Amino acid sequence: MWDVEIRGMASAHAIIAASIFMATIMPAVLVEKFSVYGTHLVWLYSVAGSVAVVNIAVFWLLGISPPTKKNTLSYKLSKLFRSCVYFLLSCLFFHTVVVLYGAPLLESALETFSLAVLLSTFTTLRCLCILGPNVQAWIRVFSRDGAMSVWDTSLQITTGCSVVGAWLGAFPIPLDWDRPWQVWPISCSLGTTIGFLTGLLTAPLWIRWHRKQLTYKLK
């Protein structure tokens, strides 16, 4: 059980992954004078897009997602409605957060706000997908042994490594380098995008390595 577990997430994982590549590759065909650098935004959103679109698509095939007790229309829009509303606020939330730690209060307010809407998708839309729109159920994951299961370990490492990610890209932009990937908010977002790669490709191996150690409570 564990092997199919583990297996299913790498498969899943690996197929994100290709997504940020693939998000990177088709606007370089399609937009005139595209670099990660030159149109930092449109790279942005095409990767942030792609991996929204992808996340949904793969947790919803394999099941993932919390069960519905309710199948009624309403039920559903209701919760489709309260995800929208928390990845927003979640939007908003890492928007200030950023700001506290130093970013441009109203200059460069659209590039802070593309970096929280990179984080949110990298960090709420996966909680969104895999726990629904349950704060409870988000407080218990990201609490001491609060996993039940690999995804919400998966969680835990990609989410982590994510904002680290997005955290160790600040440290660049002060020094007197003058390189275009100083540029506010590209090194950060650059940072926020190999952290969640590098915990996509790092949750798998984690898990199966301490397996045996891992032991999760019944829900």
Second form
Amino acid sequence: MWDVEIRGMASAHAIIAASIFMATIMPAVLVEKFSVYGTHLVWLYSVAGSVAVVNIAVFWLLGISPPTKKNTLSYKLSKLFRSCVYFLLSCLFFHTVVVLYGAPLLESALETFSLAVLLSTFTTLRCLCILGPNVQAWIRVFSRDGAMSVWDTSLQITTGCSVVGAWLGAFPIPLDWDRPWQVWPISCSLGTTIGFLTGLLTAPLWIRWHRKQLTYKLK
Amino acid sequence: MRLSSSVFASFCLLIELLGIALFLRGFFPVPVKSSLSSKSKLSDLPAEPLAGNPNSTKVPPPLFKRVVIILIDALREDFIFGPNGKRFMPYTRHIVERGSSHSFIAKARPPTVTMPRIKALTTGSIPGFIDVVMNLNSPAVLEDNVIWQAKNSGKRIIFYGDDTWVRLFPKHFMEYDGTTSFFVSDYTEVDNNVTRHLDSTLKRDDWDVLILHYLGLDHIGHISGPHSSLIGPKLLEMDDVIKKIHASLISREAEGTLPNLMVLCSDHGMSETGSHGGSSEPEISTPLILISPLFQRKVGLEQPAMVEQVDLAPTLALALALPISQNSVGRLIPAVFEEASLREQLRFLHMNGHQLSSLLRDSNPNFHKEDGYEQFRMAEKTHGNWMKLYMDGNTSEVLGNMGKKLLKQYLEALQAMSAALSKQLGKYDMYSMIVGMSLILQVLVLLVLAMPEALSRAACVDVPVASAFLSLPFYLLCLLGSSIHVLVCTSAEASCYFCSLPWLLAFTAILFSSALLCSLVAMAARYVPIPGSPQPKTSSDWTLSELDILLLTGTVGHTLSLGASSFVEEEHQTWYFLLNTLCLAVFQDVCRKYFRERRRPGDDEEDDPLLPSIAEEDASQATFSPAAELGVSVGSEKWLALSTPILTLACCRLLRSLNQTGVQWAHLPDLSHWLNSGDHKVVLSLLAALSLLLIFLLVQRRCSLVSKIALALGLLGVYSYRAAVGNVLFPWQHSGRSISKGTGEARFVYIFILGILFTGVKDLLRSQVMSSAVEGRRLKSRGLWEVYSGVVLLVALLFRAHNLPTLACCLLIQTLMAQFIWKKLHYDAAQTTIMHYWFGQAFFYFQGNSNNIATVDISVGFVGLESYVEAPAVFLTAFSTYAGPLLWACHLVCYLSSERDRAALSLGHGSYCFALLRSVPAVFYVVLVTALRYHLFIWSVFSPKLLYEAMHTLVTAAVCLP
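Having seen the form predicted on its own, the form predicted together with the partner chain:
Next comes the full complex, this chain leading.
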């Protein structure tokens, strides 16, 4: 059973990772004068969009989402609405944090917000997909020993990796190398993406490696 | 020898301070300076030596009318004299071989960087390392130099080229056009900017000196090295320029006037990779070609003679009939003066010798023993005799021969004196550096080895000194050290500070160092498990929370980041970043405490648990119900605790935009500019008043009544001082008041500061003799707090008006964090200390400092003083510069000693951690600077930081001592 779940997760992660690569390649074909540094926001939103779409599709197909008690349309709609609100709130939250970290307040607010959107896509959206708009469940997963399934653990790992990636990505900005990737927010968004990819890669490996130690409480 | 942790820490810091002082003394050799601060004047020139007769003080007439100096940056000597010279610089080569010229190879001194080399070329001195650091404040050359002398004697100077010159000599040039060397990738524009002026300038007659500084070659070197294909065309271009200037000078050479002189030189060479800064042979060999119709025509290529780069300054000065600049260590180039009469030649040599001998007398206490000085005295005497014969009208061959002999004697004397002078300059004193470094390395190892003991419950460190003194290796090490000392000192050719110390002191140092080494080995041996004996229970319960991981990686990461010059320049960014992360981590801890399994805001998983296996550290603390000290209910306390990190973050963000600092973004407009811009004086006044009010409210809580009143009056005094100086407005006084120095107001505040400090110290002393323990502790903490509030008041006085919010924020954060975070979340002394240290560092930069000497606010030294008095001025400047770290360190002392049952223990832990935190970057930095001493940025970036580090260690030691 373990192996099946891990294999499933690995393939899901592979698909998500592939979507990131596709999102990098596709605009190069479709958009004129596309470059990751030059037209960075295009790249950023294409990655964010494709990851969002693929995430939702994969988790919907796999049926990982928590079982719903009610199956009415209005309930589903309100759930969808709440998810959207949460996503927006998390974008604002990331935006605030990034500004507190020293991003300019007024100028290049669009870039800062785009970074916040990217971060939210990599973290909050996955939470929404796997756990649903349920704050209690989020707190449970992100407190210690709170993971109840392999998916929870993978969520912990990818989220942590993305945030740490963004954090590390900020380091080269003050250096005076005058490289194109030192422009705000390129290094941070690249760091986030690389962190996320690392998270996707490590999560199945880590879980496989530690499967003896991991004991999940029953739901 | 058992020491408590705090005594041990202060002891270590003291030794470290000594080590750093010794290192700095070796790293920054004392510059050779003439004792006279003014510049040389023509009237100071020595008279022609002439026994008996009234001396003639007439200066010999100038040899040249106009001078054109062409400085080609990074022109290596083999670009002209080597095989490539014929190909790329045909005209220059032709002049060197066949024309009327003199060519030399001028040796530059390391560091071969443009700015100090221009200084060397113009002042004739070798700029000391400390000189450059000290002069960062005012880049203009204040020393005596040829350019100033020329301007002073009415010569009109035109300059085109590198704008370093314009910064070095402001207002010296009649006409100038500076090009910035910022864009290294551009190598055509920079030179076209110079050449475009040539045609019009050469046609004109209204100048006497023309200086051209070409940067293109240097840029090509940086891009692609000395063998690139770009070098050839660039050299051809330069050759054309030389040809043009030479032709123009020859065509305008008029009959009956003095000839013109053209000097082709370079500031430094180029290494095989194209960079410069070091001391390799291609970097220090530069060509020096003097071209003038005065000189005899050459008949073939000769091997150019070696001269020093500094020799150009006295040569030019004498040839233009200017006084030689005071601190010049160069000697004139005799070939230039060959065509003058023997009497004039001797006169020139005498003037140069006189200048060198007076410099030698000023800089070296043992100048009588120097060979050169003796020789010069002898030559001077002979010169007098020769002049007597000459004036008598003796024209025999004997006189001529005697004169030639005298000439040789003078030249030898000059060489000896010049060598003696330059021996003291521009060299690292490696022996002192190594001794200092080994001392601080030992201290660091000692600190690290003592960690388990110092942080134990006993907070005592057992340093096995007694056994070390009795052991055999100790005596062997002593002998070894002494013999090395004797060996180095007797064989050293350069001056060495450690050797010039009294022998007793040096041997004490060696004795001490070897004792330290022995006890280190003994301590290390304790940790080696003895085979056979049962393994002691090692630190199995040694678990780290995420906060610990963050604190450790942050400290290590910051230390490592000092290795890159850009990170040193922008160090404030590192600290702000770490501080923000710290606040978020603390926020997470707070959330975990208050929302255990209930509610928690979204996702602040800045380093959230990636590993669920990390042990919980304070699960049992969840039920802890804190006593409401401020009279707040538990519910609102929760919200206050939650908002503290967020408020801290917001404060940090505001303060960060208050003062832009660093190098890259320092020019950007910030809030302090906006506040100081004159139109916003009302806002500034309101802000300052609010901040002072906030400061009062935050500090007065724990003071006695007397100091409360004193504090209030003191803060009022601060405001009226700022109003008197003209920074802020009094609300009831709108009419323009004359701006005074505010000495009265400042002294008024000083009285209150002294009063508060006095009450504090009195309380502290009384607490020592108090019989009841509880009462004593209460009194002690009150006394400490009063001392602290005295410090705050002094800082408030010294800070500029726009920086008062920084102080207010600092106090606010301290109060909130102490009240809701450190106490409630049970952080131990080590964690609290590291957080205090980080906050202190960040506030150092928040108040507008940077790692550049230029940001030190020197005006603070005049607060409350009528005129400049050195001791208080230095103290006040250092105090206000390090106000941030100092305030946080003081707060740490207050906070730790206010802990209920284990104040002494946590104080010991805290001071030990502080010492360790300070030592790690300092030691790392010292080692790094030694390794990078030939780095391109060693002066501009690394050395100021070194001074800051040393100063910071001093301040830390001062705090740790009580």
